[in-house]
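What follows is one chain in structure tokens, specifically the form predicted alone.
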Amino acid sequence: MREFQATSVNGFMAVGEPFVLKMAPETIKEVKTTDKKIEQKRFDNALKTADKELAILEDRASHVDDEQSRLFQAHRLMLKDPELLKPIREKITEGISAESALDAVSQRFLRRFEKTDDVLLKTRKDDILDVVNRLLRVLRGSFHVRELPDGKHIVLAKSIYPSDVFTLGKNKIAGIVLKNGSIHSHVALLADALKIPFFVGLDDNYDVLTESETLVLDGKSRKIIADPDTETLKQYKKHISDVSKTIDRPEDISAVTKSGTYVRVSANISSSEEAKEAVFQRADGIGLFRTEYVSLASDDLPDEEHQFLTYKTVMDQFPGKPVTIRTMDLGSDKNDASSNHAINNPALGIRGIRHSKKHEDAFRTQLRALIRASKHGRLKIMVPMVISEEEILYVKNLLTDLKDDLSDGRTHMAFPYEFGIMVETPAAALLAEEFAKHVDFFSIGTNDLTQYTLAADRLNPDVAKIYDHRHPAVIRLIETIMKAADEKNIPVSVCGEAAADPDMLDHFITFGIDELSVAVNSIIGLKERIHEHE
């Protein structure tokens, strides 16, 4: 048994078996080319799928806190930074490859840091190289880091950066050790809001403790245990057992209203294990599972019963509850694979429902997935960009036909799922009376609604003032459709980052939406609110 002291960034305690990050080193040479056309492509087409990369990050982000989320949409905004591609692709047009002109470029701007004692400006360094370090990969085809396996690891690496938190997961990280690395960089930032133990500074004894089998992080004495004995091993084991039982579930709040009106409290997830915590946060249901990400998360596209699994997966854990589930939105900002051209507007391009009907076979696989879903729970099926009534008649008579395949004949298959569209244009929003005729029910995405009502990016700082859900045109195009859905009969949720806006819940309970769908984090605080509302 060896003890270490060393600079603890919070007071948090781990113990695990080692795990060590080794990162390929990022050599660039410079290299001649005589296709800049090809460069270029290469180029565009790394941007793209670096910005996929980070949209998963910001996603699993956004369910830390909003600070973490920033981040991402922070690194993403880099990606359009013309001060940054704009030199980069003169590069490449003077006869460098993709990868040379990055690297020279971005060298440019991380030695503006090197001689600065502002720990701000360090943090913008470490910003530069995870995004710089991101592209590079990509280009070169290669992992940077891949997910931990299953279990709690203490992870050790020279350096590490926000996004390879997710990337290796989380929930599999007990603890991480650093060999250089500040107390005040994002990646610290991070392990403290989830809790996880996290030293920095062990230059001297980083190889001493690669060579250990079992580790021991002690955040409140700022030391690390290598090889614990048994005794001092049962002793931490036992604290942490302890204090992780302190953790009490939230108590569940009646989401009612003191006048009588309930309102369905649900989550937001982007995976199965989502939904765990889903639970536990005394969700009512799921409102939104944006199946994007199940795709994103691998190279290949899942195949039937890896997606049937998933599906069943986060039903299981809801009995009786009801689990809306969206088919992949993929385009906009969550490009895939078979986009492979750069495009200039992505969020008024192939997006949602179209790129589904453009990807048939692979639209297919995965309505026949949900289908065989509906039978473990209170499945609804959901649909994302939809404008016209051709549209919905279209996925609909696919799931007919999909039924009528799954069935074999057999007239006693029933496959009981509810049927139903986003509404997050002003298209839709206006046709929501058309609509309502063919649909089990509306759930109204306001992300996107604001976005394209108000003609502003929301990942754009430029515009970031007029992106506003709370623009009377907006509002009035929700209580539009909640018009629409009233005459028809159907239940209206809200999904978008304005369900968990409390200056909104009064026009909510007022137009009588029936479920708001958020973050997990946010779930208790708005039954709160609903429940102390008049």
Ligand code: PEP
Given for the second form:
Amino acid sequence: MREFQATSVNGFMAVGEPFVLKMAPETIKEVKTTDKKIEQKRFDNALKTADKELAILEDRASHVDDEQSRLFQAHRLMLKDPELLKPIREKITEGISAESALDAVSQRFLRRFEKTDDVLLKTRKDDILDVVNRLLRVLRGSFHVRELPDGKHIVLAKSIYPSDVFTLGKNKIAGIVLKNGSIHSHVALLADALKIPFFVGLDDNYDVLTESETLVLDGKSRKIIADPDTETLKQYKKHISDVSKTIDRPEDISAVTKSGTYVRVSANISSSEEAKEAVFQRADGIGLFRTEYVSLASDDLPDEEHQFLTYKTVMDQFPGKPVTIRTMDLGSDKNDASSNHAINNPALGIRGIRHSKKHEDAFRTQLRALIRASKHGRLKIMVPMVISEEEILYVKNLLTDLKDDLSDGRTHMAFPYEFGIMVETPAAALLAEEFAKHVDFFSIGTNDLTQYTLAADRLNPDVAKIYDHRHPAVIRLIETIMKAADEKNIPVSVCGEAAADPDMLDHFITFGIDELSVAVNSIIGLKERIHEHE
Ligand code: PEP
Ligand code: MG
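Since the structure above is the form predicted alone, I would like to see how the form predicted in complex with the ligand looks, so please show that one next.
Every component of the complex follows; first up is the chain already shown.
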């Protein structure tokens, strides 16, 4: 057992097995290049890929923490900032490689910030480093932060960036210990918000930590214990478990208005781990499981068994309650981050059901996993980005085929489930009457419905003010959808960000909404507002 003092950012405690995050080397030798054009092209491609990665992270963070999401937005703007780009391009023109140019210019920036005591400027330094490191990783193509293996881990790293926390999987991080790092960094703020124990500035002590020793992080006494003896370990485990029991679970509030209308309040989740938090926060079910994140979190498309177990894990936590699992909405901003492929207007390209149709084998794998999961609860299967009856019938036929296949000799496989679509394109909203004949439910995706109705890219900060789900055209379309569903007697949910907007609640209740599905942290607040509504 070894014990040493260290700077704790937030006073939280953890016990766990370390996971050493291997980062790209920090110093770069200057490399000359003979082909300046190729270097400029490599740099341009790296900018595009980094932007795509950040768009994904921004979207992921937007479901957890608005401030964090804005930070990724700011990083994306830095990728267009001439103050950073111009000197890099000039260096490449002088004949050095893109990596060397990037390194030289970022060092110049960092030296400027080094001398300051201004906390804001120090934070800006972290942002530059985060963006530069991302570009370096992309350029080298060799190193990528990946999602952590299953379980919880104490991440050991020389330094780490907010984006890494989301890529590693925030629910898989028991704690973070950094050799360098500052208590003012964005990642420190993020760790605080996510209640992740966080230590910085270990310096020489960092190098003696190994992956084979259990670690205790004691934020209260500001110490780290490596390889604790049995008694110490037992005491810390007990203490941590006692503390977690005293975190108050919010009281459940019935989401019934004063005039007696019940609205189901469900959770939007992106992983099976988040389902636990949804239960804790009193979700009445899952209104949207964004399954594309299960695939984006790993190198390859997860196989049928992996997907089945993921869905089962979620359903097991909501016995008797509806769990809406959306088939993968890949393409668009949630594109495969490793792809170097630059697409103009990806939101108008091959995404959602279009992507699934194009990759039918992968789609079949997911549908088979879903059909198998239907045995474990009240499953609702939902398809994104629909614009035609043909697409709906295509998926229904596939499901029928697969059900027959799966039932072959194993009749217990096919269990009832509901089948529905996301109404998130103006086409689906306007044709809701026709579509309602074929489905068991609608779920209105106001995020996309807003972007397509108002012709305002949801990821473009320049049109952030125009992109507004309260626009009368969006509200009119929601009303159209509700009327069509009412005529065919099918329930309607809203699972876009508008569901959590207090200013939209009155519209939803007037239109007769059945379910509002929101980020886990918004559940209780929304239930309270429904409870207080006339
Ligand atoms: C939506 O478009 O409103 C929605 C909930 O789906 P996503 O945000 O995943 O596109
Ligand atoms: Mg959508």
